[in-house]
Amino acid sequence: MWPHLGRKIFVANWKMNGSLAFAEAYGTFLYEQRATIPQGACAIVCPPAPYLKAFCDAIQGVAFLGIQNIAAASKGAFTGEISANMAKDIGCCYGLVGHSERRHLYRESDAVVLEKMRRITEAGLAPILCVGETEEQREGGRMEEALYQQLCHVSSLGCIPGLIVAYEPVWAIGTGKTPTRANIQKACRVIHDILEAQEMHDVPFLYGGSVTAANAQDFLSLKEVQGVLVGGASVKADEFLAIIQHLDKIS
């Protein structure tokens, strides 16, 4: 059974920031104020990769691993990539795809992002998926249609255990600004509706998107909402623990 099912779920991607030190002390924090998570919250780390091991061995089981970037193949002369077997020897439970940094700085298509979660899933994993919009698609009201092209064909991949669906717009993502509630559950029902259509029932959906303590009740207080993917706002610990308490404020 996997650990966020039932559970309100906060993902922290650190992106590429921290250091040996700061992963080492990052993770005694959150384990020293261990009493102070609420129950019912699930904490999903994402360092960069050469932290995992030194994070994983400071959180002691308080908070769950995960990677932001896996390989597309499973193995092979593929020089600096890390394979998704790879982050399950190390402690992972969960691997980022999809992000909207992947697909436009690197370029990664929808059909690499499918293959990476096949990896991440064969390995044993849980894929968080990221799918979201850009301003341009926004502005000329093609949401709908984006939402659809990236997640149309997952269900080409059969059954995807503990698949996790993060909504992130796009401009939305280190800029400040935000969507209304009713954009974000307008993106939630679409996504529902996409997944349903394909026979994937009971996705867990993620807000991600300038989420930070001030904001982040707002976010969790929408039923549509099972948790919040948190960029630069995480990799304050103190935040990323201010952002989880808000679970204890909502009825």
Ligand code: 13P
Given for the second form:
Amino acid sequence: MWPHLGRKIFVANWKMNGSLAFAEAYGTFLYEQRATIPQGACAIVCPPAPYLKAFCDAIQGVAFLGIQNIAAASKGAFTGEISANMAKDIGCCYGLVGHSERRHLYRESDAVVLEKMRRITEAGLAPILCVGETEEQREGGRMEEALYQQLCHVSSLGCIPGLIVAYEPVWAIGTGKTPTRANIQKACRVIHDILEAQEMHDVPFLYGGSVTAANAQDFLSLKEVQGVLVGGASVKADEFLAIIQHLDKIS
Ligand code: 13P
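Moving from the form predicted alone, what structure would you give for the form predicted together with the named molecule?
Below: every chain and molecule of the assembly, starting with the one above.
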């Protein structure tokens, strides 16, 4: 049973930000504020890998841990890489995969994304698969095509326990721009149709891209949206907590 099932999901992706002292202070803050975290919220925090253990010790189970990236291979001579099993060993339950920064800055293809997802699943972690169209694809009316390409082979891995899909339009990441609610609903329908055609049902759908404490409620109030994936705004513990606390304001 995955901790996120039946709850709203709040994922913090710090990317390459923070320090050891920051990770300890962030974990301690959330732990001390635990009574103010709504019951129906599942918080997942993805610090940089070197700080996972310190964060895990500080947070004492109040949030779940995710790793931002793992190797496509399971072990061996891959200098600098971290395997999914290593992430599991230090307390991770979740693994981000297919993030647009990995796809674009590190040229990770859909085949590599699938291989990483296979490793995450084999290690017993739940994958948070990120998908989304670029600005050019959006302007060319090719959003559906982009999502199809990123998702059409997912079922080749067989059953993917705990799978979560995060829709992060590339043009909305770190830009302050966000899609309309109707755009998000459309992306959710497209994604669900692609997954349903592969017999993958009830996969939680997250929205990510310039989510802040000021706009989180717009997304969380959509019935299609099971949660948010937060980058920049999650690098402030109090803002991430404020985003989670929006759950209490949704009827
Ligand atoms: P921002 O929230 O900074 O736009 O980043 C989104 C993101 O990439 C989360 O994975």
